[in-house]
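Take a look at this one chain, the form predicted on its own, written out in structure tokens.
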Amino acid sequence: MKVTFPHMGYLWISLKAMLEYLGVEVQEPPPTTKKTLILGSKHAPEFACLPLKLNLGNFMEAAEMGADTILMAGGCGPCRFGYYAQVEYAILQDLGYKYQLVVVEPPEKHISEFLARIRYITGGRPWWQVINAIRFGYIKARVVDDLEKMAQWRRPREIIPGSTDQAFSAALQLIIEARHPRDVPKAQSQGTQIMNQVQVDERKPVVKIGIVGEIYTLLEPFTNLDVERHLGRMGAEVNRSICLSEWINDHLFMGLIKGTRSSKEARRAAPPYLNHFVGGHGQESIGSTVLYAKQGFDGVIQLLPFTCMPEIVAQSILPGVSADLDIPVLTLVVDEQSGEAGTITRLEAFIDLLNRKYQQKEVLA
């Protein structure tokens, strides 16, 4: 068995993290490029969204490089990516390709759902290591959300262009060479000095940015065509309302970790605008205007694949939340004509909004 899973920003550090510790062959895709956009997009439905069409692409790819066995996450509710484990692997399939396919479905009632799901694929594997190493992946998850989140504050404030990248690469690779969980701590460490080292401004005035939307265009940089690097370059400092360990203790560990942020917040937040689920993460994202507002974020920009059921509805709502709260929402759809050159051009006008507002604050103050 040579498991393989699509690519969603750096989730691929903790499944590898988790599944080498359990002795599982693991053979992550190439990361997502144009080549996996094009195989993927030639073989799935037109109006599928981006996400099942880049899922393809990447599995195509590990295929080319020995994988047989496919783990993919499951879902429920409005939101079609419930089914896409099972359209991939018929799509696949129709193509002549062997895969086994595995999925991992949120647990609906215990997270011992989750763990015999994991144990499974193992070969059953003693419980404690299987506990072990889903610890193991969850704190390299947090560990890189917190190195993201340093290079989001130093980024528009660094003093040498790209060193913030640059110092982030070398700390990420760190937390990517720690084979055990007695070895993070280090790589942390290590790298929280490399983030450090970065020369910035701290009285540069920047404006802040809260990122709202679909999970998957929120965490992968090749769908959402680096919008937060190209923030930060603006001089915006962006908060991102889901980040990956986020999403994995409320949707995984059924919200078991405490003292971290939780989605339910920003549903509690949502309400009178939007008072129910409407699938993925639509309620969130009003949730999280609402309480960026409120928190004195500049502006929201909210990201969504072309045809997001849930996102379709926050958009038509957002509109509403923008004026009330007098807070600027910018709505970015991508797909597979979606071009960085444009996007560059809509941050860089919005940015520019945003900078005569703060200045006109800062008058009136």
The other form holds:
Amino acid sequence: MKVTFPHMGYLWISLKAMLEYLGVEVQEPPPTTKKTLILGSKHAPEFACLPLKLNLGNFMEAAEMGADTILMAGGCGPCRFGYYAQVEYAILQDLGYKYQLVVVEPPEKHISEFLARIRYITGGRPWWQVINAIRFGYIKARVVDDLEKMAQWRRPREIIPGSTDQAFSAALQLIIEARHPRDVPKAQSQGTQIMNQVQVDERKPVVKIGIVGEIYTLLEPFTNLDVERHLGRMGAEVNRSICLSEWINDHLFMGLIKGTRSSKEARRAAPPYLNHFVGGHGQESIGSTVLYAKQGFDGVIQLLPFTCMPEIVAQSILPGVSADLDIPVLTLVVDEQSGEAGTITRLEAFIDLLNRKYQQKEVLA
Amino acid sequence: MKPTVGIPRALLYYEFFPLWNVFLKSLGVSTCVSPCTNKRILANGLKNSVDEACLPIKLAMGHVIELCGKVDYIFLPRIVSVAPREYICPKFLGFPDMVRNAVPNVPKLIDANIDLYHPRSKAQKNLHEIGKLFCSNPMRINRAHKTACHSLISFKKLLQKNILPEEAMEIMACKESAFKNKHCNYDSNGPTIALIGHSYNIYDQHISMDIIGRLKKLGVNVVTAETLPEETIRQGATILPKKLFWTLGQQSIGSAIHFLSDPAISGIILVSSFGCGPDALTGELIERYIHGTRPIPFLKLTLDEHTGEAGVITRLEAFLDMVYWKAG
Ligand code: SF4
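Now that you have shown the form predicted on its own, what about the form predicted in complex with the partner chain?
Full complex below, order starting with the chain above.
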């Protein structure tokens, strides 16, 4: 058995750590590229959202490298993600791939359901080992998130262009290489050190942008055309409304780990604009925008894949939030045709707008 | 003076109007339905929605706008779920909020939740919330609810006799006489085609370019999911590897599977709207299932605001040629 799973940002680092710790052989898909996209969109339904197409491409590429079992998350709607696995599997079967499919449905009531499913994949390892493995994966996610936050702060302030990203990949490599939970703290402190060596101009004025939207698009740089890096280079400090570890905690651990930012807070901030959950992260997108406005951010960018239903609801409502709370919002819809050049132009225009507003504020103050 | 409640002729109107209408009327409210879709309604809907929204949502927006200024309230319940562990579509969950944001000076919205997701939730309780707006006597609300349910049952019975929703409503309004005249339209000797798609697409004459009427004029019998009992549909959908969590998706898949197994059906047309999320997946599953089981003439039509009538007619004709050719 060689297990693979779809890419979603740095999720693979956590999953690989967890599975390998349990003695499962892992073949993560090669990094998502144009080729992945072409493969996926060729066989996926035309109006499926981009993540489905990329998942499919990931699985096809992983199969070439010997993967034979797919580990995939499920869901109970109303967003389409909950039925991805079944549709992807049907397509792969018709194409003649000999995959085994294991779907981990999110626990409806209690974390024990989640544990039981993980244990099933690993052929009945002892509980303590399963729990340790999950903890291992989670710690890695936390560390990666922390490093990313450092990068988000440094990018707009770096003195040597590109030095943040260089440091970030070096630091990330250390985390990836940690084989055992007890190695993580050391990797983290070394990684942090590397990040701290990036020279920055602390007094440089930067605009602050919050990023909201659909989780996959948010976490997967290939899909969002690397918005965060572009924004950083244009002098914007970015804050992303959902991080990997928060998502794991909210969705798989049912918020068991206290003291971290939770999507509950964002949902609570959504009324009166959006008074009900709409699946996915639609309500969180509205709520986070409200929170960013209150925290004095200069602007918000919403990211969504074409035809994503919850985010279309949010998109329809954001103009009202933006006008009410006086915070500019830019919506970027991505699909397989989105080009990097066009996106950069739009980001630049948006930052110009924010800078003008920022200067006005300064003058008035 | 009696308050007037506007009901948009959109979305689940084609499935639940008799229930809503009778319920409201029994509480002493007058109701007003937006007119059949026309160019103006569609244009208003398009103008006031984000580009990315699907056609039915844009259209519903147009119908809401049409009612503005004419009514005291707009009936726009937040339809979360109409069956246990199932949803309609995320956009239904957010629609009242989308309207509030897009339509300035919109009349007061009746946007109570209709949410039967939890197996123990009761439709009656949901309607009670709405009833309380107009009536303080719980007994009277209960009675209104009962009458409304009866009316929905009669409506569904008419639909199962293969009468179109709008006609069924007419029949219910003016009783038997109309029924006799209408009924003789059906059962031609031509082939029978299954038309699968959301009710707000296939029964809206403007949006669907009157596919049903056209087919009938060409001597074809048309059957839809609404002509089947609910159990048949649910039974059909059980072939899926995992229960589908969209009620409308179940309707499409379940009915497609049933029709496919019925030798009297000579072809299947699948209608969906541009940008429909659930259909992107259910349509795919249906198509794969059809290819894998019974090679039957199959046509997939995607409706959008730019669909040209000519193109649709050509494709319908080609499809019918196939049907006749296969029938020998
Ligand atoms: S089910 Fe499809 S057509 Fe209906 S509202 Fe949702 S996305 Fe639009």
